[in-house]
Partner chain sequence: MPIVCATGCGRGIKTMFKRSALPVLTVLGVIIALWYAACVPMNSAWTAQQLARSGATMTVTETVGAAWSQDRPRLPAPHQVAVELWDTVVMKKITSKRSLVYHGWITLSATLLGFAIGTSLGILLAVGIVHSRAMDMSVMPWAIVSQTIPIIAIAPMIIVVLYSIGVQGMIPKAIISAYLSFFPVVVGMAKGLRSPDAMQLDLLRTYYASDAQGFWKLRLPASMPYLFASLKIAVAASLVGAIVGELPTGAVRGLGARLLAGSYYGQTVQIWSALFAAAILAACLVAIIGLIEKVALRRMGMRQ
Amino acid sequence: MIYVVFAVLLWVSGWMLNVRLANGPHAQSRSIQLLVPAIFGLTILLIWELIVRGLSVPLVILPPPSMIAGRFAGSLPILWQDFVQTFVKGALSGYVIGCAAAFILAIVVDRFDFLRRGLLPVGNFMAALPIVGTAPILVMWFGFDWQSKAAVVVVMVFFPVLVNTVAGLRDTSDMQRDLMRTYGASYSQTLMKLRLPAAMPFIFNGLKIATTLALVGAIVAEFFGSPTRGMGFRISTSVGQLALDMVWAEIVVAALAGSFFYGAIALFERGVTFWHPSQRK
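For the sequence I just pasted, show me its structure by itself in the form predicted on its own.
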């Protein structure tokens, strides 16, 4: 019971500290903006540790963060091998292929209106297909190694990027396009100097959505067949062995990889779309 009391006191203390920092005179500083979520996350981890140990929660239900951290530190070679197999080979390669193909097709669709009317509804239908239905088929087609995981990722990221890119290319106003025609600009000149720059916020929105879909798709695809490595393989086998600390260690790796991946795309977006109101301070 004393652990629960400590957990409540810790939550109240963390809450009050964050409120003071968030409403203080330096609330808009970079250090405070980083410190507030750090304190919040650390508070949750400490409360998690106290409640699990205080209530004697079985390890097969929820291991404490200290056990997960110990397993993480003791399994770095395995976790790195799984990271390379799932993220670098499967998710990243499928992400690059799928996004590049979607971008090229979006330009073709924008050039020919009948494709936009006929292809985009089919794309919306394909995007709605459940991954648990398509992943086993693609695994059977492309084998059990990373190629099949990349194929699943391509299917998952292709249509969100396609739809966002087509929407961005059509975002310019009639007056802007008329002005380019007045200057005698060709289609390619209008595309490069007006429409693509205006579409960049939409394109990056699709790319950021695809970062999450890519990692989730690669992990889920490994549940339907993979070599003896990979995040999805490790999670499924560890659950069968009731090694929940290893499952959570893989979840931590996936969360870190997904966060850094999303952050890298967002940082690249800031450099490309510095002119957009959303990037201005």
Contents of the next structure:
Amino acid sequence: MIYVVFAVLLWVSGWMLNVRLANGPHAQSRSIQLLVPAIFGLTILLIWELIVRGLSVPLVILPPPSMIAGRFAGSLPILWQDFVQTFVKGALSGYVIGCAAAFILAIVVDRFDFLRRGLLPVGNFMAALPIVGTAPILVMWFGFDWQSKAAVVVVMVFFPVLVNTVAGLRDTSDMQRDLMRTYGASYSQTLMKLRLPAAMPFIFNGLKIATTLALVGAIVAEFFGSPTRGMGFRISTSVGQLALDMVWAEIVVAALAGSFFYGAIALFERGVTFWHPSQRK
Amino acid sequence: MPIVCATGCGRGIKTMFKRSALPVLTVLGVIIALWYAACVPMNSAWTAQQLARSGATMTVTETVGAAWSQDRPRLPAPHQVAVELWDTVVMKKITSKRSLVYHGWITLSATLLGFAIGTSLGILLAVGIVHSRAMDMSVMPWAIVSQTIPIIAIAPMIIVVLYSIGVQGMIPKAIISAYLSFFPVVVGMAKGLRSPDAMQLDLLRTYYASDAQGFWKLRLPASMPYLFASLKIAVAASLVGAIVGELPTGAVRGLGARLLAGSYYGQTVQIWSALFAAAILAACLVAIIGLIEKVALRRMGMRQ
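Swap state to the form predicted together with its partner chain from the form predicted on its own:
After this comes the whole thing, all chains and molecules, with the earlier chain placed first.
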């Protein structure tokens, strides 16, 4: 019981510290802006630990964070193997293929107005559908290994990237296009020097949405059958064995992979679209 | 996009047909044609095997016909899926275990419950975020980071944990749905509640409006377009959540269960029809939100 009291005290003091920091004179400084969410996250973790221990919550319901960290550190080889299988082989290869295909199709679609009018509503419609549902079909076609996961990822990332790229390619004003015409620029010159750079913020928006979808697709596809490794496989079998610390360790891996993947694309975006108002300091 | 009617509105419908319906129908037609074409190489391996066994031969047209009418094809032809959909949606009694309406309702009820929970919690949290700086700085970064995480990975765990404490059926799926619809609503709604500009806020201050009045008369109405945009994302995510929530426990009811059962027993036509049912359901849900959005924004005097 003392643990629970301690948890409540910790929550109150952590919250008061954050209120003070957020309303303090240096609230706009970068260090405070990082510190406040860090304190919040740390408080949640500590309270989780204290509550689980204090109320002696059964391990099959919620393991404490210290146990998850222990399991994470203790099974690094398995986690790494699963990471390679699901993320590098499944999600990443599917992401590259899907985004490249969508990008190329977007350029073709943009060239022919008829295609754009026809494909864009269809693409918008498809982007809202539960495409993860194609996973059982693709697993049936491409087998249990990473190829089928990559195929699911291709289908999942394709439509958001397509729709965003087509929208981006239309984001130049008449004035800008007229200027290129007065320069006597050819279609490819206009594309390379004006329309593609102008489309970059949109394209990266699609690419960033696709990062999460890629991981979701690769993990969910493994629920329909996989070799005896992979994050989705490990999650579903560990849940069956009630080894929840292992499930949480995999979730930590998925969270880290997802955030870093997104962060890498965002960093890449900053390099490419340094001129855009949203990137300026 | 405002369409200005400058050249006389009599031709409106005809030009609209030419501008959007004709290209869309063409694209759909091409997709269906490609689908039929793809059935032949995908399914003819099985036919060839049967022929080799019996020693008979087949003409090309017979091979194509066989590819389009197999019982368990690798890729069912569009008409097979359409027939299966018609059979399981319209012809079966809706209480029958083989009716897609029955399975769809199981999934839809979990989706709607989860969507309602997730949306209300999301709106509440967004209101808190806008009104408390500490909450904003503590929670908002985590809400944004959590969108980059494949949240669906925890779906199996939620199902099993809730099962072990005796909760099963609709509630666990609804919780996954709620979880998936929660974050888009928080982020969208917080953005919307902040959308009034300094001039509008100043005007209210000169009226000596209280915080509560500012919220009800300015911030909340101004946030509606943002709210509806995120509701459309959230409802689609809820449906995905409910479907995925049916996978790990081997549920026997619901669209996700139909997908799973179909993949166990190689019933491809069943998988495809469940998939199309899910797609139609998602499209209807998004369309309903879009309709409410249109009516609400028009009544509020905001033109889309």
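Between two forms, the rigid core is defined as the largest C-alpha subset superposing within 1.5 Å. Positions refer to the first chain, counted from 1. Note that this is a predicted model, so its numbers are computed, not measured.
Once both forms are fitted on their core, a CA shift of 2 Å or more is seen for residue 16 between these two forms.
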